[in-house]
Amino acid sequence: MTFLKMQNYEILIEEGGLSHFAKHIKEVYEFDELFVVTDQNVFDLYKTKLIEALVGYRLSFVVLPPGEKTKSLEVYQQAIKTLIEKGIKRNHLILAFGGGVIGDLTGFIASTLYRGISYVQIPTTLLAQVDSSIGGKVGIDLKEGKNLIGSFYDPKFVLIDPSFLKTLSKREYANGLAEMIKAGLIGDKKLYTYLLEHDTVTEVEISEAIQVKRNVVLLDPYDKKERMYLNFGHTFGHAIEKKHQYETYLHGEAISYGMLIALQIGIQIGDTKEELYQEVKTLLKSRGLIQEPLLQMDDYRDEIVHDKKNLADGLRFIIVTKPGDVKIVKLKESDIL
């Protein structure tokens, strides 16, 4: 087992870790009733295993539809209504059991219901394990853009069990690889080099990708400077997701096109070499994350007006100069027109 310490909680990484889940719950929670928020896919796959792992606990399930559209005000309100009807109290514990959508939504529910309820993250996708379950950002989407309502709210702990990845489709697995490629590009050349040559990962690489995020979150918990590095590829990536109503492209696919656009902008301003762009393009294409003809920047400029990094004095944009080396540049609208 690997333990990574955040400021207020631990990340536990262990193959088969779900079987020891009850022990970790007992360390942070004194009661015997747990409230599980999950989606239908995860519920169908893992309900029995979760119940077996938590013998002695009474579980109440809130089962939601899968997909990005679940991160909405409407589902947020309905989920809270269901939790209240099931008897949740302020000192109960909520389990976010699923991918990034479930983690983000459940964390936001936990941060706001009764002005704050404790929760635990159990991410079941590679994307959620290396990205959204780490760092305490929780939230929901609006029609104006992704993650526009949210807060910073830490879980009691995060349990990452790579055995969940065995049931992922090839496309969903690659979806998580995209965030790992991003992590390598912004903070770990060794990880990036590994991902150039391998299309599957182990607990070691998952830990390395998390370490990249951990390092910047500890430096900058509230997204004022260094944590913005994690947004490499996400300005246009979120715009792509939004413009296609979160239906055409998975998050990792959208940010893959976004990373290429960011590298192109880096080339334009003289900070990125063409060779890196071509290498990343080849890598993303080989993992099935992009296809040609590539999506073009021109088609998504209007969608970034509500991006969270678009501040009063300009858009904070992330440029990779070489693997492991990143910088923030301030762009005006005219710079990307």
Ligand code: ADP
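Small disclaimer: the values here were computed from a predicted structure and weren't measured. Residue numbers count along the first chain shown, from 1. Each form is matched to the other, and the largest set of C-alpha atoms that superpose within 1.5 Å is called the rigid core. First, how it differs from the form predicted together with the named molecule.
- Superimposing on the larger rigid part's C-alpha atoms between these two forms leaves the smaller part rotated by 10 degrees.
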The other form holds:
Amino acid sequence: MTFLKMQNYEILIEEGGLSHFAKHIKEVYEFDELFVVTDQNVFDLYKTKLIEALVGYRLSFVVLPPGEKTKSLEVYQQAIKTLIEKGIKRNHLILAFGGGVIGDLTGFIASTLYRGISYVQIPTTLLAQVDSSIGGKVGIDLKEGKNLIGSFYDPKFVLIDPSFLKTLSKREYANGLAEMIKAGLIGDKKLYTYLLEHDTVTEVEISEAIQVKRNVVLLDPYDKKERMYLNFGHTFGHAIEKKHQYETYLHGEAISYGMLIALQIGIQIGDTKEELYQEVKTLLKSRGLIQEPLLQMDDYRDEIVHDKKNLADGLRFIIVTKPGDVKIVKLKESDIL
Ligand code: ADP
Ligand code: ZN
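Now show the form predicted together with the named molecule, given that the preceding structure was the form predicted on its own.
The complete assembly is shown below, putting the previous chain first.
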């Protein structure tokens, strides 16, 4: 078991940790009524296990449709209505029980309903365990773009139980591996080396990936500076997701192509070795994250140029110089386009 301390809360990482859930809740919450927000898939798979883990508690469930469309104003409003109908009060506790969609939406509900209700995260996908449940960013999408409305709102604690991963599809599992490979490349050579040799992960590697993100988040809780390191592969990754209307590529797949483009740029400016590019390409291919022919940076120019935030004062770009080491370079439009 690993406990990681954030500024105001803890992340608990333990295979089978769900069975100690009630004990952890008692440490932060005095009542016996809990409000669980989840999606239909997670509800069908894990309702019984959750109820068993929380004997003695009265549970109210809000079960939402699976998928990114759930992170919308409409579902936000509907879910809040249901919570109020079910009798939620300001001092109650909400459980966000599901993947990144449920975590982001539920965290945003918790941050705004009655000006803030306590919540706990139990991420059930690998991507949510190593990425979206860490760092306190919550929010929803608008038609105009992803995560356009949101806030920073810390949970009471995050419980990470890798046993949820047994029911993930291969594609969803690889989706999380992509963020772990990124974490290794930007901040943990040992983790990267492990991921080269293994296609499954345990609580040890999940903890290592979380620690890379944690260390950056602690330096920069409100995403002003150092958090930028986490954006390795994401400038092009976001452009790829957007150009394909968030339908063709999962986030992990898009950033996989994005990481290769970033490594290529590193080679062009003399900071990255060709061998690293080949090694990462072979790895991402073998995990089913990318396919050849690769997506090319030329096809995503427009998305990058139109993303004003990227180009306001030159495009700051994350370059991996060797596994575990990064640097920020300022590129001019003409350097990459
Ligand atoms: P993310 O990949 O960002 O975490 P989602 O919240 O959309 O995104 O989750 C991806 C899909 O995986 C959803 O369809 C969700 O219902 C499903 N899911 C979440 N957790 C599990 C699990 N432990 N086993 C199987 N499917 C799951
Ligand atoms: Zn990401």
